[in-house]
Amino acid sequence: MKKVLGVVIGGLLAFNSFGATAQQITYPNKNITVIIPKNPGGGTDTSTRLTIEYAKSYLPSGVIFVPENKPAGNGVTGLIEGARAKPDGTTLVMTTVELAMFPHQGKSPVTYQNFTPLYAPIADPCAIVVKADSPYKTLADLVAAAKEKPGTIQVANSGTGAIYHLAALNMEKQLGIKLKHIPFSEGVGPAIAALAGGHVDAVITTPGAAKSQIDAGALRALGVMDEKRFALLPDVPTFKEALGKEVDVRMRAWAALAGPADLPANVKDQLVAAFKAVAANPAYQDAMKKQGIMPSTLVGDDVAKMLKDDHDLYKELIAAAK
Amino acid sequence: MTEVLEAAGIVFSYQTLFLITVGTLAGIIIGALPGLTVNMGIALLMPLTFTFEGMAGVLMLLGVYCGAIYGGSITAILINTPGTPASAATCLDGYPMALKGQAGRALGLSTASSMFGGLFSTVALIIVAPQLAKVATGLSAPEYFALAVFGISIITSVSSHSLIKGLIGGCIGLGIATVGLDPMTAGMRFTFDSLYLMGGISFVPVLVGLFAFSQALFSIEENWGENLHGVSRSVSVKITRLLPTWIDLRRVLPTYLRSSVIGTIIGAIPGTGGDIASYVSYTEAKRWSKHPEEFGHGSIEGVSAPEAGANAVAGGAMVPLMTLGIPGDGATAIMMGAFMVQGLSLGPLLFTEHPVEVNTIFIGLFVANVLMGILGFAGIRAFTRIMVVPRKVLVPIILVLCAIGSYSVNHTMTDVFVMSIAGFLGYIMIKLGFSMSPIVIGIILGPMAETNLRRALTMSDGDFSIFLTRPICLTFLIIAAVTLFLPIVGPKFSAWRRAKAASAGQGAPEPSSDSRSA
Amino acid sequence: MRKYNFVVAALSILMGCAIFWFSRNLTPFDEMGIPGEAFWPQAIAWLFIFLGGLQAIQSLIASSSGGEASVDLHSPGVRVAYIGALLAFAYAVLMTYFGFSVATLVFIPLLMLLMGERKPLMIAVTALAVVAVVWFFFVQVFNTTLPPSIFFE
């Protein structure tokens, strides 16, 4: 009865959200601290704050979610203190694809094994992308030259043994070419300013993050890395496409909302609930796209099997890289 | 034309003129507490924006972004404690003139400049926003590194006792810097396996540890000796007029524009923002002054000139990340969540998809700069109430937002530790003569300058030659060894000219430190 | 002054060594002649040295021509910051294990109390005013935490 009444105050309270009745979230009895492993303001920051934005209506009067933003150690201590906290479903943590390559780095104490998976909004491609007047026109054209003069191709990543620079990896593994790594710690965007600019060739990104430029032609993905075009950018092949049967470089760059591991079921089937409806929500998925972010459905064991799949490719990789 | 008239329109409407000087408010008192920053008042007033429509959200955030800026020259003048990195420059002229009874000179020229400061550059940013991002996009790695060299060679001209303290101060902060992963290769670099070294040590801790924090320890010895001797300190707080005077106006002109130009252009520069634009900024008003000698004792361009190019980052920093989608700074970073939130794809297609907004942003900017200058004149007789607030309460008072200020950055208790252990080193650094500024620029800078270094470096194969033939490079590089090496030559080369032309026994009139502008 | 100056540089001397010491498993160049890990830190540990023979140097000179300001390190007035100073760490330590309030509601009236403020009266008011403020503004507006507990769990 009381649970009952609950879904109905809830659902009155939540009147103006979309089919909040079915997916309440009835467990917790004080404020829900979400870990950002992250600074504010950067896509993990502000896509989280979106999602729980879009998920307090589901939170029962008087809890909310409280964002906490923890870059210390590049986000290291924010994972450590998720996958540490007690398994009631009152902290939960934003994790990045950092997960699934400091443990093979030695930078992180905790692997995918130590986090219940629930919910990944960003599964996100990587690209490559060169300038609107550079002489590589497809992707074909790159790897090409970079066979000619190996070594001599420019490539700008996010910083070396970040995802962007592994994916740069993966491509010489895959296509036999050798390229030029010119990492940019300071993030994707100084290396897409040195894009526009031309003192690089060409950058390993997420399209979301130089898809204004795309649209605006002064810069030109030639690949996505996934097995399907990026819905975002929908004349872009993929390397599949653009490069033929046997390449097969598929890299994305996620991020998963996870509780700690051994989260009970009931708290775990209610959380899953709970996001599949924000990710159904046509509204939570407008203001998404409008970051560039094209929002994933993976929820619980999809995304758990997203982050295994990914540990096992980075192990690889990164010990190919040594 | 109907776009200007539409933007106006969201602009002058009650709602967002309220939310605007809301904003301004929160953003002034922000900066103006030790501790918290702008970046901080950024962050945290960044999800209120997620429940408003439109662009209201975004315009409150700007007001926050120029309040904050300004706030801090208010505490660094009245207090020795600058509210935010922006205005530790700020604090080596504004606080002199406080203790000589001209807080309210100070604080009346600070708001001007600053005002004019942000001003200039969003009359920079409407006018030649395309301009400036094609001379930003057209730095290299080289240039970048070239641009940190000239930033790091100010150490000299802002050691205060002795150069060569100064110059450990700036390698104290190059190695500090030093600390973390490596920016080139990301390996361990004097990590010892500790996590939290791991991600470098924090830089706003650092920096409100040894400006804050060992102000008040300061203020601590100095209390207590008022109680031993019985005499409370007695600096004058009466306020005889709040606008500056048409003289000194006049005199700091020069340096209002100059500050302003050299601030908007170091905004523009991705990855650079207002802290190394203000020291800039002294540094060049020193240079070019008919008076260099009072500049650190109260000297009202050294005042002027930190505020005006700090608040000139503003606009500047708008450039790259309307224009490119880069933010320009670390609170245009956090803002652009703000922008994409509402929707606002940033870049070359804003100005044409988007160009009510982009016009609403433009004219949002002038109002709050206009605003924080109306909400700061209109304040000075209460900030400088802050001087007779007795130190007993504003010095507790400021430790915990020290250790507050510090713990929100990261949400770590470990930053709190790093600040309080700063700060007493910064307390006896102090008392041994060293400068807590050139610490600063060297934390700031050095990663920068090393990062570009070796970046430009794997570009070019390990050829050193790219320094010397690219020319922006090798004008900075130039610029560079000048201002490192004239405070150091210059007194001596005036002193063996004064001592060759009395020798000569001509009577030559004595050549005055004009010898220092060259 | 002298006798500190001397310290300085040693001290500035010993840092550039410490800096050799701790980047010795570092590469100064890669294979290719680019500067690697430990080029940087190490371009930093020749400047510390070389301050501080300088520093050195020119303490050596100034001695000699004597009239050196003095440095107050001990006076009574340096001692009762040091007090602060101790308290402040104290305060960061009390905030670990019992948060932000409690340690807060501890430190201001002892700082205070150092401080010279005798009335018990303003020293309630400022506490609880200044816990209070923070806690309103921190936590209700803008939705962030403060220094948890670690027994509050």
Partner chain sequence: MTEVLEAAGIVFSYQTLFLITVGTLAGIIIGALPGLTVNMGIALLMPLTFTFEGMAGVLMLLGVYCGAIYGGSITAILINTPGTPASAATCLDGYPMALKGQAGRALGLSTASSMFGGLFSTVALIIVAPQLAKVATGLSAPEYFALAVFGISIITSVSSHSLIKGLIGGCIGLGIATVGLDPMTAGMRFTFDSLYLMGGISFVPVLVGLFAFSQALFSIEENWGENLHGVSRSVSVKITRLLPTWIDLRRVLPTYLRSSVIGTIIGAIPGTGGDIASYVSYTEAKRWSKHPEEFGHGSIEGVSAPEAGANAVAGGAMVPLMTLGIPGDGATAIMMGAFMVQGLSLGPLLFTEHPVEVNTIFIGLFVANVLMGILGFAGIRAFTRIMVVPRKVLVPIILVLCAIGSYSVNHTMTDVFVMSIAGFLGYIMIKLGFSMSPIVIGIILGPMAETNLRRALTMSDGDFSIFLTRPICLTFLIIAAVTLFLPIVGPKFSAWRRAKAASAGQGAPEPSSDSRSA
Second form
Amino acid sequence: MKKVLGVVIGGLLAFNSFGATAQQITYPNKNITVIIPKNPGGGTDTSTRLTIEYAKSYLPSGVIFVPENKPAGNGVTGLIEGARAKPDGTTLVMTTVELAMFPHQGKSPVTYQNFTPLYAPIADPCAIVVKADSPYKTLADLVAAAKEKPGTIQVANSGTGAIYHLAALNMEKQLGIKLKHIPFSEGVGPAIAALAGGHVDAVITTPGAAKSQIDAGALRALGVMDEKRFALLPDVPTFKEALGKEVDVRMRAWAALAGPADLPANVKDQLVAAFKAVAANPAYQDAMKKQGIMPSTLVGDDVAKMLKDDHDLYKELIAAAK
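Other form of same protein, the form predicted alone, not the form predicted in complex with its partner chain:
No partners, no molecules, just the chain.
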């Protein structure tokens, strides 16, 4: 976290002048606990700590955000604690895309309905990536090959039932193809390493996870699963652009800060206003980008819609996978 804090401190002067006119939070008279259902050091942890660092000047004097990592049970423990907290705004939790997946896999008793969404610092689309010297020069090349020889193109993912496996299943469903799924339960890092080593044909990941190797010329992204191009890789087409037809393969890896359900309106409104100001702060945006994270600007109702949409999407995909 030294690198993160160094970036934050470097931007505080700019932040203080930027945030001086933003709405102050008035409700808490004690510290606000922020549960992080992931291990320290990852993208969710880093984005959470950066976000609350930039939001702290909106708090009343003497009140601070207190981050607590609770990764037990693949983060389910932290999600449950956040959902069951007193709905007074003194306990928040950084929910992740697994919130939309785990209930349909029998892994969690809580859903998006147990939370009041506030701000999503991360909402990255999935992307399909190949080696730079792959015979598949375009997404259309890969799709054509998959149709010609069903089940032969090896696509790595971060584990069976995880987001990138489900993204590949959604590709199959929407494009009428069949892939060979290669799971790496250790995560997306080993999956990308396998691609770089020539052991698989492609990998599905988020752009940020593969960007360094894409920039180095070792890997190449064929398409992003979103309605518009992703700013981190602006030259990479969407699936719709790459295939020249309507395809609904939108898949996102997100982290969304939330309070418990039934958060009072005045508390929600104050928090949303503060995090909206943080999201618009150029110093915060630069700090996130320096950590390899493309900051999102989704707040309030837009976050709520994303959580519900993805809950419904994964319900369908997971049922099909079973």
